[in-house]
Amino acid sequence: MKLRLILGDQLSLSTSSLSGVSKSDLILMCEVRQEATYVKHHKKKIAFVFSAMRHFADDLRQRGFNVRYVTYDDPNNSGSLLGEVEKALCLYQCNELVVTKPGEQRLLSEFHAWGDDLPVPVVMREDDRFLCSIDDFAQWADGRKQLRMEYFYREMRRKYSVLMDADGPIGGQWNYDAENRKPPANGLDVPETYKAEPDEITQDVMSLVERRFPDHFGDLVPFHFAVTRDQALAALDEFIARRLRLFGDYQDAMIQGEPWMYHSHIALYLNCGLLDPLECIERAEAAFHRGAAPLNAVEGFIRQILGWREYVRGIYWLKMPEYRAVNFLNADRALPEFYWSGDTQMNCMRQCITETKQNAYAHHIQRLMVLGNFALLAGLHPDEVNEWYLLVYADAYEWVELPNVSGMILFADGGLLASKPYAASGSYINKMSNYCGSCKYKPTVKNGPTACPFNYLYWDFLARNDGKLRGNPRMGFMYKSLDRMSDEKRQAIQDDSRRFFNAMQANEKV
């Protein structure tokens, strides 16, 4: 009898540890303290993962498989994966352990040690649910001076023949990002996101989370995530039918009170195994071919999955474990308290933090150009920012979170992932949202107590990091603008920034 371990982000019948499974094998799934608390995950994320695990276990049982499922509140729960594996091996006298390689380096290191700790062979299989293997990415990266996503994405398009015709990319362009930056228009009627009603299993899990994780971040209710494959497919289909058409135009737009916008909200389902990346790509491509969605929307959505998602995973495994410690800009400020409470006078930050707390979700521009932009400009320490992003979002696992934060948001890797820091002043937020109209601070005011903090912090960021960033060819124009400023203007920027940071450090409401 083989013991086959399924983790909470491997909820797919096609996961490699189930390949060749026999009805006489034992499938082990367990909710353990080790995984639920290595960071204090958002309550909604814990509820989502545990409920999806329980539903997947039920599906396996209905298919006739032998499943051992250990709940979090089982009095005999050892609290660790190794403890539960050892117990199952002993109780069922299994002669081999089969696992799929985990998605996080900390667990991979632990699994490698199991070979010495356990009395049976450990067979570790590749996670083949991704479209680019770790080895294939390393081969693509080998010898390249720059690892730019755009060129990786083009190769993936060719490999899978996605949005291609005999002459190359359909429409003649690889990338339609320039068409996907429209500010929010007045009167947009944003469709509701997919909402599933919690069944008895989910309600039991929610009670468990309230009871056992009361001090974790976030709101548990209302809870409407999909927790089964059928529900996840329904969420995907609803996006294709109702929101994909305008996703391209407004994927960067932010509207107060509209946390979901036209985004798909399927990353959490992809990342735990309920959806397969290729089926998402194929359904979006089919929508284009039948005229249900324009090319800029479909290409933009596909690029996020076939390009960006695969690319950041490749970067993660190529550069770990050293990547976890990168801090190119020597950022060292502590994460301010308002990242947890939302108690700030900066309305854009308040909106994005509040919606994160409510939904365990924020779309990519909120994460990058508001929450992340502030962290970059303020010089927040990468360790604290990474922990926050890993903790608060339901789709966050280190393989996807770490490159996005340390590389894309904080430029902590010095330009390995992004060609320049994604720094912006208040004018960008004002253009792409309606947040500024109800804010104490004014995006058109550059200095003084009513000025948008993003304005002077932007220039202070450039001045602080002059030695590291001036040579970046994409930053030359901004440094020329900084050089043209009078001494009085530069002093005002420095004074405003110092005042702001002193107030933030003193936990005053900024």
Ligand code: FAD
The other form holds:
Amino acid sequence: MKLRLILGDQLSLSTSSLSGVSKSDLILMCEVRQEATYVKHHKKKIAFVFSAMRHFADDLRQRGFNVRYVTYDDPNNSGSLLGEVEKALCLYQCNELVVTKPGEQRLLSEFHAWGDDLPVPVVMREDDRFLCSIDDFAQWADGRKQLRMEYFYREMRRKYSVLMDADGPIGGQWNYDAENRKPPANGLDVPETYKAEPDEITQDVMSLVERRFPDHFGDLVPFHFAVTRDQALAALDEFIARRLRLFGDYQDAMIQGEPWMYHSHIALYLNCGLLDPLECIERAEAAFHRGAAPLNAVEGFIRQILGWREYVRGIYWLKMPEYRAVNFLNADRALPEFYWSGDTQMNCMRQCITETKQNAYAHHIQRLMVLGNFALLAGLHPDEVNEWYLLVYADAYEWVELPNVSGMILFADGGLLASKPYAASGSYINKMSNYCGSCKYKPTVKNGPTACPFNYLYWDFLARNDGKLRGNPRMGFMYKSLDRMSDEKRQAIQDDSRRFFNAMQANEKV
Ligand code: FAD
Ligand code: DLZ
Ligand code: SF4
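Alternative state: the form predicted in complex with ligand FAD, after the form predicted on its own:
Expanding to the full complex; the earlier chain stays at the top.
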């Protein structure tokens, strides 16, 4: 009899630890303090993971499998994965522990040590729910000077024959971003996101979260996430039917009061195993072939899953554990309090933080060009920024969060993932959103108390990091502009930035 441990983000029947499972084996799932509090996850994230785990356990039982499920409130809950594995091994006559490699390096190191602690052999299997294995990514990366996502993505398109026309890309181009990224149009009628009604299991979990995690970040209600595979598939189908068509056009657009836009809202389901990446890609590609969505939208969406998602995972496992400590720009400022409260005069930040708090979700451009851009310009310490992103989003696991934060937004890896920092002034946010119209600050004013802070912080960031960034060929143009500025202008930028940082650090409302 084998003991098979299933973690909260391994909720698929195709998880490798279930391969070859027999009805006499024991499947162990446990809600443990260790995983629920290693960062103080958003309340909605915990409710989502626990409810999805409980539904998955029920599904396994209905299929006739033997499941030992340890709830958070179980008086004998040891609080740790190892404690629960030891207990199960002691209670049942298991002769082997089978696990799928976990998605986070912290747990992988722990699992490696279990071999010494446990009385039975530990068999650790690869997590093959991804489209590029860790070894294949390492092989692709080997010997390359630059690890650019675009080239990786093209190989993945070829490998899986996605949107291909013989040997070349359908339509003649690999990437249709030139047609995407439109600013928000007036009067867009953005469809509602998928909403599931909380059933009894979810309601039980919600009251547990309210009782046991009262001091965690975020709003628990309303709770409408899918918690079963059928519901997650319904959410995917709804996206394909109602939003995929305009996914490309408005991928980078932000509208006040519209947190969901034309995005898919499926990352949380993909990352915990309720959806499989290839089925999402295939359904999107089928929508293109039947004329239900244009190529720019479908290619853009597929690139996120077949390209970015696989690529960041590859980078994570290629560079861990060192990647956790990277800080190329020596950023050292503390995360300001308003990242938790949303209490800031910068309307774009207030909107994105408030929506994050309400939904455990923000779309990519909010994460990258508002919240991330501020963290970069302000020089916030990577540890604090990483912790924030890891706990506030329902889709966050370190393998995907860390490269996006340290690589994509903070340039803390010195350019491994992004060829230049994604730094932008207020004019970008003004162009891509309607946030600025309701802001105390003015995006067109460059200095002084009414100026948009992103404007002077942008130049202050370049000046502060001159030694590290001037040599970057993609930054030359911006440094030339900085060099052309008068001494008075440069002084004004420095004074405004100092005033802003002093007020921020004193916890005044900035
Ligand atoms: P869509 O915009 O509809 O995209 C479709 C899918 O593509 C997503 O569901 C996701 O699986 C994948 N995808 C898109 N962009 C990326 C990317 N950059 N990296 C990996 N996968 C991507 N994504 C996470 O899944 N977990 C995270 O913890 C996470 N943290 C992020 C932190 C920062 C600072 C940034 C800039 C991005 C982060 N992302 C993360 C990537 C991306 O923002 C989210 O995947 C996306 O917003 C999820 O919403 P969606 O499902 O509506 O995505
Ligand atoms: C995210 C999460 C949470 C909140 N709780 C649990 C849990 O109680 N039990 C469990 O097995 N998994 C949980 N998870 C998911 C794990 O944190 C995830 O498996 C690891 O971070 C590896 O990616
Ligand atoms: Fe954000 Fe600046 Fe626009 Fe205000 S003016 S919403 S701070 S970009």
